[in-house]
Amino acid sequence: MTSVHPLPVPGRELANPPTDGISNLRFSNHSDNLLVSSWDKSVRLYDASANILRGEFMHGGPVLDCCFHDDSSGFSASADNKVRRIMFSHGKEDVLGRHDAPVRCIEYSYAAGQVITGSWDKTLKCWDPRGASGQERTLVGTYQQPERVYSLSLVGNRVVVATAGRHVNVYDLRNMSQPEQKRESSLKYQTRCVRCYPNGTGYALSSVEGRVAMEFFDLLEASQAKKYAFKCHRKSEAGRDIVYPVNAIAFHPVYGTFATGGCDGFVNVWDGNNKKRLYQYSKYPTSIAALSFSRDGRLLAVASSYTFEEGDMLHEPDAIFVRSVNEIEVKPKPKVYPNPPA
């Protein structure tokens, strides 16, 4: 007798999703509000628990990244080269300033009270949003990068900048005159995403070639001996390895484990310390473009959104799924030591 299994539920799908590729999504540090940027030129604010679209801003070009400032305001990075502050409670936006090419990444540093942006114009810029009425007053500094900026991540006063050409620069926000460290990615192919460990000791970096590298800031030999890389988001078909880009990395705020999302439509959860995969969620309709855990780690937002890795073709509609996270999926399993002989 065969038992009929219901199809696994990928999570609750949010109503009113963007109408083109989703570039990023982020949960607030204060609530289950979710900020979403898209190639449809929009930045949207959702209440993910209530499944309500709370507000929307339209920009002059595709929006490549977004981040929160407080629960009802944030910042956006657009392909129209502009950096904006957006306030949903007032329905108001300010232009903080601009780059000379599309702005790819944006972060807000609570430690420094600054917005950090990375652009395809090969610069990193820091902005003080309190002077939002004029660009001269908001721009704190411009820092030349070796190549176009692809991904940015912050932890405490540290900023990690990943660029084209596999460069990685590590800065201290308190002294931006030059990088604290200039590194090269330990992966052979183009960097897709960099995310700092919540405990501040290093960062995870993913590439287009189905791999993730686990790196440490401390340059002492003992710390560098802990670094490693692993293969993921791949499958074997007829004796051939099919390898997918790893677009997204998100750390769990409680356990420090992390999820990765790839162009294979899968989300995997990893225990980096024990070098183990903890969980694989059932396949999503298309590529995973972005991931974010809520502040307490109870929810995971998943952007199922084709990233054009195979060119322009018919694809599943762009969608945001919000799933409840089970502890078993994200909590590291205790190491089991063999019993000593009696």
Second form
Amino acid sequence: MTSVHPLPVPGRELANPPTDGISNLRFSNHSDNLLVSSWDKSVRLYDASANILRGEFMHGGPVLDCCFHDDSSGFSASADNKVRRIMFSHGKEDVLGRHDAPVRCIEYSYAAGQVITGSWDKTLKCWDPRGASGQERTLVGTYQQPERVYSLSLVGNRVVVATAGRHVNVYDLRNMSQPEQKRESSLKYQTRCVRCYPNGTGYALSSVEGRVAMEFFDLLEASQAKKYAFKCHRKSEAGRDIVYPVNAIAFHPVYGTFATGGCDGFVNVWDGNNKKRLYQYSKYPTSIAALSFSRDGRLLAVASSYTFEEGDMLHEPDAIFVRSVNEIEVKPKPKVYPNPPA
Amino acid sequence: MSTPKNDPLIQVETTCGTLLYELQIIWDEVGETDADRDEMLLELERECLEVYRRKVDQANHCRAQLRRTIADSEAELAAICSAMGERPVHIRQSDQNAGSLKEELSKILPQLEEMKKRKIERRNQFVEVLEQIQKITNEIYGSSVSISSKTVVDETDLSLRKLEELHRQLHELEKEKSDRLKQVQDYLNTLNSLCSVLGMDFMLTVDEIHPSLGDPKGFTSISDDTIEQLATLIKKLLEVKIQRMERLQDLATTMLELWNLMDTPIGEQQMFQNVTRNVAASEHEIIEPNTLSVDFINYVEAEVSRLEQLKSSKMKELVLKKRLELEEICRKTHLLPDSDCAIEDAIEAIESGFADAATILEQIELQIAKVKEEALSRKEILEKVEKWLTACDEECWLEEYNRDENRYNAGKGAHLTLKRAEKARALVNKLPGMVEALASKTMAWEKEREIEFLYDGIRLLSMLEEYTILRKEKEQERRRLRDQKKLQGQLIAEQEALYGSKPSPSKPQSVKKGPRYSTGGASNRRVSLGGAMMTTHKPDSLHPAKATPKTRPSKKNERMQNDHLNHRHDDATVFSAIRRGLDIVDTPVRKHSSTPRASNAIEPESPLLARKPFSPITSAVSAKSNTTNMLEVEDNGEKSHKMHHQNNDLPYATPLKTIPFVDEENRTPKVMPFPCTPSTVSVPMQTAMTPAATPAPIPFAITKPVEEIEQSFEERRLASLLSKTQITTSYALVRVCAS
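Let me have the form predicted in complex with the partner chain next, following on from the form predicted on its own.
Now the full complex is given, and it begins with the chain already shown.
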């Protein structure tokens, strides 16, 4: 399945990639291990620095999201409605519980010690993975959402839930009874991805129409005045713009800058504070499905995998690239001119 | 009798013999009688005897004298020996004759001399020791016995034992003295450290007890009195120290709490590090000079009180903020905030110490929660009210517009106005239904909750009622006007028939006045702008055609299209300039949200007519000018005043509604006057952007306008996957536009 790329592919391609679309990938908080979920019903654990496939776990349906618990276990969200825990060392997995529809996204909160899942059954569920097996033991709570959950992000005790219908609910993990804030996306089109700022002051939200909105939790006017949105992942061709969905946002753990990945196959790095693009990596073979910085921000994992934006069609093979990140690519630059002439 | 001794005697005898012989010769010569001679010789013999006797007596006396002297000496010697506690070695044994008396005496005398000398020496030793004892005693027991008084030595006992005893005594005294000195020194050291910690002058303190204590070199008082005083002083100072320490630690604890509470910056904390460091220290651990001085404690106290003040002001601020938040929520939900806990009252209560800021805060928070809850229940109705009020606004505008006879003149933006009018007409037609629905909803709400639904303190139902009445009146008025016009028309026709044609008198006025109103004030400009956008919005949503959401004309084309088609409210011509060419846009949001309240608050006080120049002439005004019954006018005026104010005020009161149009990127559709779900918004967007003629590169070709269900790529993918496995035919129906 190797295809010929005229361009030098940026970064090292991992061997044994998933055989179908990559739904998400994440670096561990403790090592350079990389957890990858895929539409081929598998969750794979790679050692990204050694380029070794450490383990592969097959599920009953496509896996839409995965996350680490610690270096020995992780969680997965599957389209067979189940939420699973995977023990890497034993090669074991058990079912934490289930939703009524495919589980779209999953996060583990170190603050609450809970797994949080969002599903197309229009609910958010919190699980206590320490509970004995069985849904009634592990399920902490179910929280109704206005629409199907599309994306989920955590920072501290805050949970930001983005759903269909452009709803955005902000929860406090300590009081999940009702949203702390109910918002509507500032963008006019369907939400693709939401990610909280590492400093916990807000979140970035991307849509299918080549835009990213930078939002702030604080409802004071002064804070809200800071929010803005910008266009990205577009192409001007023959006098018209082609606009691509922005599938992935990943914040740099050290500098707070962030990378976005779009269906145009580009990965851009942005400085949100100075409103500047810091870097654009050369084009990847196909859409960027997911992005993740390693714990120290030295590595960036890029899932180059068709995201079905144009339906069932032939596409480039799914691949994972791990590239080392130069400081200059992600370090914020002080602003010289408010806006350089375009 | 030894020979040498005989010699003088012989000579004496010879002399006597010769003398006697001489005498015999003389006598012979004289011829003395024998009797005379015998007598003379007897006398001579008697005289000689007398001399002998006398000499013997003398010798005897001398001997006795000698003996006494010896005895005396011996006695003295014995006394001295006994006093000195020595055995009298040289005491003469009475039986043992040591020789003549003179020998004996000569033997004793040097002994005596020797002993006397020794005695004096010993005595001097005694005196010396005793003097020292005396001196030390004086030092210890105070100067009750004068130092100058001569020491009395007990002469009878000068023995070595005694001396030794005295020495021992002296030694003891010396030891005691050194002990005391040490103690005093200890005390002084303690005192010194105490004084330094407490910030007192050590010398001054010590001088009060005994002036000698302050002098490090010289004599130091060690009397009982001094020691006692020192001990008392130390005890007293220690008490003071402990007291102050507790005070300081109290202050430090408070300070720490306050820091913690207010997140005081480290830099500010550093200055008081030496205070807080001692929070848990025990008495003996506090040794740093001045740590417990009055000045320092005052200084710390001042800081604490400053912090307290800061805290209370922050608390106050917090109360204010919460209160404002409450009011903001109330304002947003058109509830009247509880008047019983106005900010001023709360602040006053806090300042007077009457109420604790924390409890007030709690109260306010409780209220906020309550109001929020109430707001939730009111939300649905409020949305309807907003819609109704917007509609009323539009109605007013429409009325005004209809009055403008120049309205069909083509001019800048005329097409926008036309569109708006078209839309407003549709809206006005819907108004009665809207009012009815609102009223029934409100009634249901009131019934359920058994309280009146108040909108800014006015009962909503009465507002609605007033509005309906007003509307009816307006209708009548309109009918009347129409009749009048008809009549006038007839009259003019008659006059024309009589005097020839004449320009209509009413025309020039209305022509000039009308447009000026609609574009006069800044506020009206905003209204018309908003209106313009609203109207452009409508055709958008009506457009049936559809294209991909991802393609759009590049900016230059876009602008041109805007000018021609006016389809895109997205990049309204007025604002597109701001964003053009900028990839990232700063968006001012809700800058005006604070202004409406102010105008709203002032509004009710201003007389009705004061607003006239800047507001469209409403039915209320016209009704007033046209009614004949004065009483009714008053009534009407007042009644409609509220309505009028509500309607009229909208452009000011709700910039939220217009601003969302200003910036479509960050608008908040919640407050949009028209329910507009994202899907319906996005659909017209697509049509607007791509006129079907241009064959644009379309990356996402799946656009089935039939479907309205929003689906993400993943959902479509899963559906596709399922359909593949299940071979169902519903696939085509499920595939939908991504947005």
